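Just the one chain here, laid out as structure tokens, in the form predicted alone.
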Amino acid sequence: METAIVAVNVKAVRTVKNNLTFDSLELELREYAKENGVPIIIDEGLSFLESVIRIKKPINILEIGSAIGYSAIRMARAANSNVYSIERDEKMYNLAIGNINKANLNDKIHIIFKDALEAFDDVKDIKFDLIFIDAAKAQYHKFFDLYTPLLNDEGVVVCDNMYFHGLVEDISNIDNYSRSVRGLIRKLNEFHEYLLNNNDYHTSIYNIGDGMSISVKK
């Protein structure tokens, strides 16, 4: 059940949806994303991710794919974690920096302006308790292999958009899509199998949001 407005004052507007609350900046970011077609984590996925963070209480989080900084802000606030976020798009990078400044989280969130496949050296000396992957879907397998060596013991990897708008769940009409979409669907299916058969991790894939996986390091 959704409650539209639970509190109003001169500083912030807070709403509740899926047990989530949003301050005025977060509402602004959500509206910007909607109006400009910027993909951000949907509410069900965000609720799941924040629950994992509150249980895990990670000191350091690595995010692959900053976009406008929305999820980085939410993750930093969920358990007062340090977030290192990688973004390759210059416009998104600049927007994320500005939004993090507005959130007064400069000391907690560090944005790295690089392609994630080329940013390993920027974070190689940091140990992470949680890695959140939400970037180029076709590269998920590469991102996972590249950055999981930086996970602490019993570290967690969460991946968003694992069902890719439901297309990965039902491939019966795969031939109706473009070659690039077909390739992406196949790669995500292969990544599913890789995670579920990886003996170094306990992985579950949930029908939450657009599909969320959680892999716990053994």
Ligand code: SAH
The other form holds:
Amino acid sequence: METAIVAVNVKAVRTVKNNLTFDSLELELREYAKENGVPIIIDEGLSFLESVIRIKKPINILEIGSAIGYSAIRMARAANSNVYSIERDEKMYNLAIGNINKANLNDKIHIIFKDALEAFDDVKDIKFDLIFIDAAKAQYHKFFDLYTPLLNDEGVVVCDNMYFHGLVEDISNIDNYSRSVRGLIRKLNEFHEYLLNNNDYHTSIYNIGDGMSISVKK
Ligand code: SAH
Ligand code: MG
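Alright, leaving the form predicted alone aside, put up the form predicted together with this ligand.
Complete assembly follows, chain above in first position.
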């Protein structure tokens, strides 16, 4: 039997459509983030992450990088999961706590005010079904190694900003960027390689949102 080869122009159909809706608090958080330059997850990435959560139905989620609590609130609501979220910035931490109160999700979302590299003991007794990494991009490798021992069998790790505004994909202009941005792009590239060569996980890195990876434990 011959196999039909169907050419698909992936670029032409790349636009991700979704029917996300937002309640008044979520709209308020989006507005705050926009006005204050807080890098909350963009809609394309959010719709992807929520799909993963609806399929996976995690009991416990670990988030690295809460900011104002926007993604934590969305994740908790997607499948009624418990979310443990780590944030090192005091202002962000306080905003997140306030927003989680307003959302009436105190029993579901626990924000830990620490640097994520120092918060292992706070969550070490919990088994996670999903880990969402969305903090300092240069430290993704360290976050991954530190927290994946807490992942359940068949657990999933999702990372946001894997293409970092397209910079990781297109390094042709790399000389135009500051030293710190160049370092960051290099680190994210190394992390791509690390994930793709990691024999314990099936990994795909998608050009969705700002670039999202999904690693599934083998
Ligand atoms: N997940 C949020 C956005 C997070 S923005 C959302 O989509 O709604 C990234 C956050 O990670 C920032 O608030 C920053 O303060 C925090 N962060 C960066 N490095 C961190 C670290 N090492 N430990 C804890 N938080 C960190
Ligand atoms: Mg992000």
